[in-house]
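The chain that follows stands alone, in the form predicted on its own, written as structure tokens.
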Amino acid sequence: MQRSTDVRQHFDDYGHDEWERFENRLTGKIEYAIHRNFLLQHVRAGDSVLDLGCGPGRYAIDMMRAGASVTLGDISTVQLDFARRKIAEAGLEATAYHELDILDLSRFAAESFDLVVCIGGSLSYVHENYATALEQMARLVKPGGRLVVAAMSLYGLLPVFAAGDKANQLSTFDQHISRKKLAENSGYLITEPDSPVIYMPLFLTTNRYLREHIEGLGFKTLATASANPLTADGQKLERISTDPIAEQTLIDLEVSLSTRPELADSGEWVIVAAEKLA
């Protein structure tokens, strides 16, 4: 499948930068702080967790330190190798590692995990197959268990095009995002397949659409969040990064505001936590 090959190659090539971007870039520090804070509110000691699109294992380490048993899955063997190394360096041990595509989770028995996590870009990278991926994840959650999912934000991405008109993106806007689809206001869209800027078609969603779709699979919403609501437009933050107090203040502000309903679609990511109904 070409999509799987493209995504796998992208993250194989991305390599260790997938770990370092959360430490070396202020936007990455903010993204990590918000996701980590949100995720750990839904992890319980003793939970059996499936971490899909686990990347180099940063969130898996956080969940293991919170007392969960974590099974990791990723489409990239390179990322899985980094995860093994980082988890070992942290003095921890995962339950298992699986090279997998989130469109096929048939290797796992139904209702076999207390918590299924899929944060990062994995859901957006399956573009028009997002519904299948969510159904696969939902099947694995025990009744009363939880699902924590993130996807790229429809309205959070738009300021990236408007801020400074990078690479003349506005003059070629319809090559990237269809204004016709945007005007339909369906709550989601798939970016244009031949965009020279967006490297592969992406599923973009609103907070409400993702939440309601998950609820339609037999869940009730526990919480939602947005990351990064104050800095989603890709603005340069080098000056802030030179001042540790300013940097930490911005991170704290982002985390504290990330769950505000009025900012639900302001960030690059929408995040939903939901509980499976009995």
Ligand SMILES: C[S@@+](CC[C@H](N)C(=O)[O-])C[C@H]1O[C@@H](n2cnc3c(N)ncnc32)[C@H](O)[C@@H]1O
The other form holds:
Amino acid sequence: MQRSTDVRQHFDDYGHDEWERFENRLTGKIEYAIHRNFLLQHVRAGDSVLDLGCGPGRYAIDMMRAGASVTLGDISTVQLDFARRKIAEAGLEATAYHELDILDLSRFAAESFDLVVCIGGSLSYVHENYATALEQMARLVKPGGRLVVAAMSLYGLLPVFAAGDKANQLSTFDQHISRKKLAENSGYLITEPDSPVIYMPLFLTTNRYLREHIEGLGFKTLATASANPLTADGQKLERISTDPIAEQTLIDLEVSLSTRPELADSGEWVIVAAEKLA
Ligand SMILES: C[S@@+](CC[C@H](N)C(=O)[O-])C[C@H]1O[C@@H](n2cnc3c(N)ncnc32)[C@H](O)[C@@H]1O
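For comparison with the form predicted on its own, kindly provide the form predicted in complex with this ligand.
Starting with the chain above, the whole complex follows.
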């Protein structure tokens, strides 16, 4: 429970940056372009959608514009308030807003949504409870309906965490990632609880682990993607950001390559879309 309070506080404090990071930073622009492109392929006009860990509502707005009715849920009051404002500014209306923890979705009836979405980190923030969260989400999807989830990528982020002291050194590696767990190669890993760099333990996954886990809940995989497959470590992008043509070229390349199986584990995010078996 302590952890949930920490996450709520973090995103309350993060405030509006959660909206702006998709506009101000090239990594954010790429992340948004990939997720939006992927998500919209799995939204149908008339769908009833539950957007979990919705943040300030950017994807909810995209899904509403695609003709879906969207219910939003988030642990942060501040983020939900931003979402309310942004959705009103866009001239749209959500079905409902819920302050909730993805570990307890019991307020919703079983099989009540055509699409359940959880992208942008919530699944990684619940660390070892990721399986409970996925089980709860799976319960809410109608047979034949879809689940779109993203979690932080184990191998995409390793180079970033390996340089967790920001000086590109490995001297602090063992404080963030257990080498024993890494050697076990189990397809996922929870980061170390007392890392001074990673502010809370995170669930990191491979594409295959997340996909197979969701299939084990009675789903078939429709598609997977990675974000950002070419530039998980955004530190290198400052020069590109100053050239609009280079910037757009990179965004287009990232989107077009994001579903390549060869790059499935190379981005910061693993994204899976799956359909619930009847
Ligand atoms: C990085 S933001 C992503 C927002 C949006 N989905 C996106 O991708 O841009 C993560 C959001 O998940 C929310 N969150 C984190 N842990 C959560 C939990 N256990 N239950 C519900 N929401 C959670 C945070 O408050 C935050 O708004």
